[in-house]
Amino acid sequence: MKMRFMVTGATGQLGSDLVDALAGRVPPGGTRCSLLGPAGPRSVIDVETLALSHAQLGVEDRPSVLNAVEGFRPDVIVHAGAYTAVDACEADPDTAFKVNALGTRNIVEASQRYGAHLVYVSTDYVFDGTSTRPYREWDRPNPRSVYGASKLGGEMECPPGATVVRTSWVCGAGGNNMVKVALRLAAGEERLKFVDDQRGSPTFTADLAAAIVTLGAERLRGLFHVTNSGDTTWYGFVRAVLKCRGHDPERVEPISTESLTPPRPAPRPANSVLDNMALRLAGLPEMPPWEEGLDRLITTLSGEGARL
């Protein structure tokens, strides 16, 4: 039986890998649908996908959302579209909430009206970062930034039957991310400085997309933390990027967040490590270690001529 998936934000860093995973292709630097093993989820064998960029579907436009869903009648909507410019959100909270919260409300309304299962992609920024352990799905959110508050607003719009996926420190072959920033800087001669007091779990879109496809195809409802396993600081991560590409990791120096010049407008969680407890308790395999994801991504970027 054919399953219809609609993807918002389909040309973004995660969205493009979601489209690949739904087409049965292994996303660049990825493995095939890691949660259910090498064969992938059974539901992905016969899929029809409507992939919509923000230019094609602004989720803040309610009539357009309703029309798109009515016309395609998806079985599953993966809502990956979002306003993710974290620092810009601080200066423009109306746009952040219009896209991330009200836009999600529109997607929810359409999904309920036309009977589609909803998968909403959220963020580690819903937490304040003060926990001394990894955050569980049942911990109380307390965002410190406008971006985090707007994404939490989107979570609050989701009905009980939806799937909410929180993730963190996202990197992929498409778009801009810390891996590409680090490689661009490594091409120079200067020493590099990165904060060593922010800790998280780097997550690679190729692995994340496979997990999201699985959760959507199986309609696993509820809140899931989905990150590559293990954690590090931005300092440790950039060192690993340089080492993986054959550069000298000793060029990277640790600094504190307070030392950043200029300071970032949006506060970052000091600890945004997410415990993938719901996946573990549901008996689903862990995501691959972040070091493996990084190695695959670096290999992919090297094979593409490192289009940074």
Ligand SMILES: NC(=O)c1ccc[n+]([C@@H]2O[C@H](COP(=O)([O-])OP(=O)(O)OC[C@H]3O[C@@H](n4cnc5c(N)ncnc54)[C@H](OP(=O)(O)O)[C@@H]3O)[C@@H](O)[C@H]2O)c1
The other form holds:
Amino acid sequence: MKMRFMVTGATGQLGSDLVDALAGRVPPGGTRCSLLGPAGPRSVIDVETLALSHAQLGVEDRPSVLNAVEGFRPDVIVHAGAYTAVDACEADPDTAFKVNALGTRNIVEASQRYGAHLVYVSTDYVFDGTSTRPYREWDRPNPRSVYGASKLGGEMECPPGATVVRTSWVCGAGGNNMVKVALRLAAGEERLKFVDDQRGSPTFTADLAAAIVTLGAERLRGLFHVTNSGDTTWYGFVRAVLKCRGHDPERVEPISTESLTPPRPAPRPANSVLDNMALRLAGLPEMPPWEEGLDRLITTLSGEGARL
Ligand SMILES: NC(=O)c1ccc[n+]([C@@H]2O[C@H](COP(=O)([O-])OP(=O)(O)OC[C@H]3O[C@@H](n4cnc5c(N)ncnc54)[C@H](OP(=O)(O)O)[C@@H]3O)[C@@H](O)[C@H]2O)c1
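Next up, can you give the form predicted together with this ligand of this protein, since the form predicted alone came first?
Below: every chain and molecule of the assembly, starting with the one above.
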């Protein structure tokens, strides 16, 4: 029997890799999801996917959400759609909460009404960044930005049976992200300045999508931090991107967040490294190091003639 997955935000950078992972398309060297099928341990199940872009389904539209779920009757809903413009959220909290919190409420209602397992994708920005160690799933969130607060609102909507996946510094072939920004800037001549006082774990959508599909198919309930392993600062990350593409990393200069002019509207956590403790304690496989994910993404982008 086929397992039916519905994906929201399906044309976003994570959404498009979720759709690829569900179709069995994996980038060279990428992680394949180990789906546990009803036929027995480690059997690979058949999947049917309904991939809904924002244009096809705005999650704040309750009747449309209920209709979509009633029509497709998914076994699993991966709710990756979100209002992700972190700085814009500061000026427009109503939209942030309407999409990220109320929209999730609608998805939860539909998943409960039609018996689907829910996977909600959340963020490292639920933390304030003051911890001196990586954050565990059982640490208390304290978002400093409207975006972080609205995504935490989405988490608060999720029932105990849902899977909540917190991730960080997401990069994929299908979206705009720091890898693409760095490669665009590297093509110029000027010195590049990036902050060296914000630390996190770059996470690559090909790896993240595989982990999310596995968690969803296995209906593993509760909160999971899911990031590529290892951590760095934005400065360290941009240096690695340049090096990976054969540019001189010495062109990158470390600066402090305080010296950014103009300052970014939304505060970012200084430390948002997520300890993937729940995965580890449950005996689930660790995510690959972020450097490996970066290498694979750069290879993919190079193969596409650098779609930057
Ligand atoms: N990017 C990061 O660094 C990061 C870090 C931690 C967690 N996350 C979380 O990871 C998930 C995926 O993010 P991403 O990086 O893939 O972001 P993304 O590329 O911006 O994708 C988000 C998708 O959601 C769609 N969307 C926006 N408003 C919507 C609405 N009202 N209803 C339905 N869909 C809507 C967007 O469509 P349009 O673009 O057409 O509006 C887009 O396709 C999100 O839940 C995000 O909060 C991201």
